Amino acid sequence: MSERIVVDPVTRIEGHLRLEVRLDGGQVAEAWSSATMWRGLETILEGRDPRDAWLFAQRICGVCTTVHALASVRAVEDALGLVPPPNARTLRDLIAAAQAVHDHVVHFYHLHALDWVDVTAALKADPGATARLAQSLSAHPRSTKAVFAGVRDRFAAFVRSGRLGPFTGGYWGHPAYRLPPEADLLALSHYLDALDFQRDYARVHALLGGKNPHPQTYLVGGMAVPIDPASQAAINDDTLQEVRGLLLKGRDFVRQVYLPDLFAIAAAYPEWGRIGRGLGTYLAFGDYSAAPPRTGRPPAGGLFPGGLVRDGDLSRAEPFDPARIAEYVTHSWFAYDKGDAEPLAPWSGETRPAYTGPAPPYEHLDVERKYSWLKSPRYGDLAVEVGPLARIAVGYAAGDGGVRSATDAALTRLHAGRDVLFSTLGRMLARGLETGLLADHALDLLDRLTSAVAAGDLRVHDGSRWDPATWPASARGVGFHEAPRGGLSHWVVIENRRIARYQAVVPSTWNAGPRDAAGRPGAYEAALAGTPVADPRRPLEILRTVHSFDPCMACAAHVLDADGRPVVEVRVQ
């Protein structure tokens, strides 16, 4: 018997996501993904000075600030033919790598782990047995009986207070939870440790970006923060040493806490290596390269190669071609001037809202028509998945030594084949693997910057095209970045020294977008098909798969009440 259920809002994500699924025989037969709030930053950017775009673009999200600032400033530099000095590119990559490591740790512990860890069962754990379990996994210095007893007692007091805070509303006691109480207590303890990690590691962004979460040191042509070993008002030797200490401490946390916990969870839930495969086709732009950018393309030779992997075939990666990106609005609450059946390339993209959905409150969306505020990006008319799994798959298929070595070692440890990568568990594993790669790479970047400074190279900005009088009458550019959640691109068209068009094609649009004109589902919708659901009233299994993507829907620029009236209006001159 078929049954349709709604998960709205999906919690422990950024932003507003609604899922409607049709269950048949105890598993998901069809799924529809809907973003229920509009992001309209593109329209706010039109008419503005392109040099200011990155400051506005990073407000697309309160979490993914750095990534939008980076993609935006790269897009304008691409349009103007600017190549920032190597130190500026290194600083940007260092901030980006630190942001990615920070983001992935937060996702694992504070957004996703609770799908696998029953924190209430931790109250039954033996702290001594928990310490022995922790010591069998890593050399983390806090793996002691006293620490775990303290965490258990602290949590017991928290529960007795009757105010569960972030743990309110969980599906505690659900039969799909399988970890022993000692593993639950271990994960709960590390959940709290990860809060300390967050606080410390974010200081890297503040030291190099001016503040966190919205960095202030980007500039078209380079960076605004000076490097001067003799100045206390610049990045100096003390700054670099402090950053190094934070990066080393963060790498220890990834190696001694995050990755051991990830492998422990993966070993306890092996069947999730066969659930949540989804589209099976993966796209990565490539990033973290020391090479200068290429016009209209990402730089080559980075930590993560760019390319396309089709149908899970890891024997080859096709080259990435930006000209193959286009977006449908057939099932999106937008309207294109020439009709909604054909996609538009981002440089020709339009952002014209046209809501035709039901008036709230409503029971179900009309999924045969338009049902989301997200567009449907396609690559060569293919629906693709982006994100950590895509980067690992493309890197593996491209023969990247670092990616291959880390992936093979992880699969050997889990006694699993490569097919396990293409699953809910595979997305978790890929995110952990690239966190380890990025934590190491951040130190390599710092070494590169330190060596340049020691050699006397203090350049961080190229101002040769700062004056708009030096610009062509019209230009267009694109900025790519491999953001934590996947391939991000910003596309800008400049006319008469002002932004004429602007489009941001973000990772969660690639993954969470609705069906296209041909009815092909997006990545979330495809991955949920076949997911077992033991209790439709508590669809924990659905959350496991959709959280494995790390959804980030927080892109809304306007807030409307139920009658469509603005709640607040802010005018920026």
The other form holds:
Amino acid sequence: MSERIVVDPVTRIEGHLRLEVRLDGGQVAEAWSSATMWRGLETILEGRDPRDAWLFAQRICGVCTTVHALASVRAVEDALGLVPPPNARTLRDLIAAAQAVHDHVVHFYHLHALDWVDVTAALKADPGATARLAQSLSAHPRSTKAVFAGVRDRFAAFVRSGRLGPFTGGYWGHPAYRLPPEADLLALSHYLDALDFQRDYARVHALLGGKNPHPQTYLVGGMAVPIDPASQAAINDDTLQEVRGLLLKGRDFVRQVYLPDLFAIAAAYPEWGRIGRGLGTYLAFGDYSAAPPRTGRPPAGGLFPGGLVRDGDLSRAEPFDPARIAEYVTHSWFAYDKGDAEPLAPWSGETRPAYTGPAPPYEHLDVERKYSWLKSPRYGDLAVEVGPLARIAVGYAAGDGGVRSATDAALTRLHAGRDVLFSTLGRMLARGLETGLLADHALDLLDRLTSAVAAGDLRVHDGSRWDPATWPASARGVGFHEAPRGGLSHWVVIENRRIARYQAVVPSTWNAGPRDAAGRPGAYEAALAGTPVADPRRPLEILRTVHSFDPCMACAAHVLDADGRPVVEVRVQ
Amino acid sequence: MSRSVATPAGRDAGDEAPSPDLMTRLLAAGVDRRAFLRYCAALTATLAMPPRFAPRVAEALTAVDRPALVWLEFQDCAGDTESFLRARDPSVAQLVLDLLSVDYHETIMAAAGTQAEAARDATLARGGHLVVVEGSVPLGAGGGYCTVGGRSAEQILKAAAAKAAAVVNVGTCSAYGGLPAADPNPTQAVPVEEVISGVPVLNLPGCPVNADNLTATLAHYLTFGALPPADDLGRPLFAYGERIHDNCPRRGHFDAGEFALEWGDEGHRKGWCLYRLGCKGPSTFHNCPIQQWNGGTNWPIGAGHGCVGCTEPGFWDDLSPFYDRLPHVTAGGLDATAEQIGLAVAGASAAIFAAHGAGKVVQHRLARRREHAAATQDGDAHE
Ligand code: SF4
Ligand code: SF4
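Next up, can you give the form predicted together with its partner chain of this protein, since the form predicted on its own came first?
First the chain shown before, then all remaining chains and molecules of the complex.
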């Protein structure tokens, strides 16, 4: 018996995602992932001053805020042949690392935990037993009976009010929830702690970027936040100290709260190490390198190496080649000039929005035809997964020492083999592992900045190409970044000092995109296939797998060249 | 557009059990009465009300019975949601658990799909709720540019507003169209007020909204049962009544003619005025310099980058290119000159100058960016 279900809205994500799913024999047989919102940002960018682009592009996403600003300034600098001074590059990486730590903590507690934690069951927990459990997991100072009793009583009062607010209508009592009540109470308590943590940790961005969300100190050519130990109006020793304090708190929270909770959940749900494998082929661009950028490609030798891992084969990582990226629109609400059968590379990409979906209100999308505002990016015609798991898999295959030791230690702790990485659980683990690496790396970056300042290097900006009069008549560039949700690239063509063409190929497009011309599914669609669903009216398991990607849809839905002008074919490298 | 007061929302909990009062809940949460009163005093200050109002705020907040709130996201980036998550006083946990019943918010709610929509529809059917909107509403493609649960943004918004007590637009997108509505507005994105009528609406523009201004607005509503007084652009005066330029700590340098001329130069490092690097503070109304961000940690001008005017309607078009100087300014010197800076930028900002009694408005709309290209090539803006 086959049955069609729809999950829309998929909640606890950024943006608007709809899943249509065909169930067969108690599991997902086929899934279709649809982004149901489109803004046309790249069209809006056309004709603007390229130095402004990052401010617009940053608003692609307010959750992974900053990542598009970074990719954007990198793209324009690549086009103009600018290399920002080392301090500016360090500041950018520091802001990015803090963003990733922040984002992953919020994802774990506020967007994903409720798929594993039955908060209503927390009311049955014994605070003393919860404290003992917490103390067995880590040395977090707030793991006391009094704290857990306080949370339980506060939550009990909340439930007694009969108005559950954001907890209304959760799949509470679903048989797939399997944590003991102590663990539920522990997680609920840390859900609340993490709200405070993320609010405080965002101050790193306020100190270095003026505000969060949407920090405002990027510049083409560097950063707009001056450094001067002798000034109160610049990054000085006080600022560096304050940032250090926040980064240390962040590292402690990750080590003492996030990772122990992650391992506790992973240990309780071992079967999810065999569910949600999906494509099994992973792409990372690589990032967090102290080296200057190379024309048309990411800098070499970063915290995360770039590369491709095929079919879960961790013995080998192929080098990343930007020229192999191309996008299909066969099942997307766009039309290509020469028909929708062939993909186009980002440089020669074209998009005319062409909504052919049903008129709202509608019940179902026509998944045989076009069904999403996302394109389908492919790498060398392969459907690939990007994100934390891709970074960990590529780093592991490339023999990166930091990635390998963190991964091996985690798998040993869970008594699991490397196969477990390629799953719903593996995605959660990989996210946790890289959070640990990035929380440490942020402190290294701060050390690097501090020593440079101590050595008298105050430069934050290369102004040699600030004046558009110094620019060539036409130029093109690409900027890469390993954003929290995966490899991100912005591609810009500049003509007569204005943006002639702009395109963002973003992580959630790689992962959430629809099928391509050959009918090959995207990463969400592939990962959902085979996911068990015990109760079709309460498809908790579907949320577990799709949330393991940390969907971010505003980020994913984009377009360029809405007027569908003829486009010059341009090759990278 | 009526800006009259709204009736208190959600006081009628129907046949549900009454919730324990706020003070009981706060005490259970470990917040003592003294801390609560301190918080109310700070809130009163944010609202630009005299300190004597603090006890009234405290009393009202203690008695209030968690009105229902429905948070809708349309053409947004979730930046305003993230800003909400950074709320300090009251923290988001206090807001969600103690002060409001956030019955629908796609980014944080546990339920998905059918169950999520059921939670929302139950609240909408009761009525008297607050609606918070993030993101613009696209009218193009028959509504196909933004659907949730198969319904268009326009359909959802109209249904949500029908029996609402008030609508609060967070961020410039829902307030004025914002980024999706920037030229050439590919999806025919419009602000919320072009779609609904007959319900009080307040705009909290900003990209994103500052969480302090959102929580103060909610507190005002809970205390007085009404939205705070607003200007002609629907922005509450407590947060948008004053110009950035007039409260800017760099203003002394502006008046003294001390400007940062290049990024990272001595003036930039010393905190001199950013006007010549494109600051739009002289044409922007917001309490940014006073309230600042992330619990008063910093703000863009404080960090070293000019203001981009994100609380002004149409700022993406009217105030860009962002590194060009505001036009018609002889830099340095007198307050009269500074006033002209503000008046020189008209666009949609014009109305606000009138509203603030700034006198005669000089109509000078910045050239559209494509025509503007030629002018900037003269290099004037980047000396
Ligand atoms: S106003 Fe700004 S922060 Fe808010 S949704 Fe729009 S782009 Fe995002
Ligand atoms: S121009 Fe900008 S930086 Fe200068 S005083 Fe005015 S608001 Fe402050």
